[in-house]
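One chain comes next, on its own, written as structure tokens: the form predicted alone.
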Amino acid sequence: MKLKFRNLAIAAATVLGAAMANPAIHAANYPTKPITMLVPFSAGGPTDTVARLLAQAMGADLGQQVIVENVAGAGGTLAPERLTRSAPDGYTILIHHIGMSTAPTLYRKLRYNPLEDFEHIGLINEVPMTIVARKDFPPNTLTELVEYVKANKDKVTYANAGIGAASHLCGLLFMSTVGVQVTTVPYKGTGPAMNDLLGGQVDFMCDQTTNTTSQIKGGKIKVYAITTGNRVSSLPDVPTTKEAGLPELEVSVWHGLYAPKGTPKEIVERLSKSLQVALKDPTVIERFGDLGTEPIAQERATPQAHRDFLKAEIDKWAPIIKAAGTYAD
């Protein structure tokens, strides 16, 4: 009898071992436990907010809890680095923003390749940016701003939230587009930069609608343009950069989902389908609207569309960052 039970135990262990070694079996049953979503920034920020909305909606679709874990530091590079060391089983994923496309050029010692070291699940959203200035800044249109900056390049100051921040990247693109370098004033975050813009200590900046809309509506700052192809519903009277005469200046803060390299295709596809379901969720759509953004089109919430877009963004930002000579360790 003992021998019989021993043989059964060995057989069961053999079957279990084979199942564990077979990614297809894992994929068929996925998910069977909670999933961890890494966020490369502190709790309470825009990326964290998007992550928590997404985690709740995807968790409902997947039938398992999606736990948000903040892994902040090193300009958002710690979380992707950790993902490269995670098991490729679909139980650890990453949400990241535009920083995935600029990190390869910004950081000399980056320990991962955004294109080659991850599986790309899909894009999530794009947050428009606004070109704004202190209330009493002389230019009143984007064309006038360009002319004024060219004529006063040694006097004009541009505020940003630090190296690698969206406001920093937008400023680099602006200066590259108009062919003029102005004095940049880096801050430790958008809040301090906006405070000095409101106080008139700096002249202009470029930042997300999530951070500028209330100030624009309150008449506390000037606004020149939205940096995306379409106007936004929260600021319907503000023209796009294309409408305002600077079509080359197009930039947004986008988010995407990633899995470790080698994650089975079936699991990546399941996560992508869950992402697409989440982006249709009424609560997600409503809360995104409150943040001045909206879900990405369904056809872009796919692995291939995500990878193609990421490559295009890397190619777009690399020469701009190199020309500016801006690097981080």
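None of the values given here were measured: they were computed from a predicted structure. Rigid core: the largest C-alpha set superposing within 1.5 Å between the two forms. Positions refer to the first chain, counted from 1. First, how it differs from the form predicted in complex with aspartic acid.
Of the residues Ser274, Phe204, Val39, Val127, the one at the hinge where one rigid part turns against the other between these two forms is Val127. The two rigid parts differ in orientation between these two forms, with the smaller turned by 31° against the larger.
To test you: the structure above is the form predicted alone. What is the structure of the form predicted in complex with aspartic acid?
Shown next is a single chain and nothing more.
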């Protein structure tokens, strides 16, 4: 009996070993344990909000828990760096946003190549940004904000989530359009930045509607404009930057999912399918709608569409960032 059990244990270990060594067997059984989704910014912020909704829906489809881990800091560059050091087995993935396309230009010594060092799983959503301020900040319109910032450039503060964050990019566009530099206050995510805006410790910022909508609706912060070509139905009274007088300031944030380079194709495809299922989930669609964003079309939630779009975005932002002239090491 003892011998039988031992043989069974050896057989099981052999099968497991073979599965680990053979990506095809490993992929066929995938996933057999929880998956970690790295988030490059603090908990409670917009990227984190999208990640948690997605993790829940993908977990239900995959039959395994998807655990969110916030690896915040350095403008969102720490989490991708960590992914390059993670096993390419499908158990560590990353959600990231437009910062994957701006970091290669912004950072002189970026330790990863967004196009070559990852497997691309698919795009997730596109989300507008809003230019917002603490409730008692004097300007009431975008035009007034521009005038106020010009007149008070030495005392105005702008919150962002570090160089490479969407809030940094939007601030960069604002300041280069207006032609002034104000003091920036970097956070590990716009979740904590929002807390300070609510507390009046910083003056203004630009952040995704996924983080600002409820505070705007609750009258807790001021809003000046939406940074995309069209208004959003969840904030119908908020003008676009074009309508409010700054047509040059247009930015739409997108999110994508990544796996370590070398993750078996079957696993990347399984994750991509799961992403597509999650984006059809009624709860995800409803919550996204409430927060002013919507899931990407199914055909764009694929590895090839993601890679192509990332490449186009890198090419689009490089000259704009170079012209603005901000770099980090």
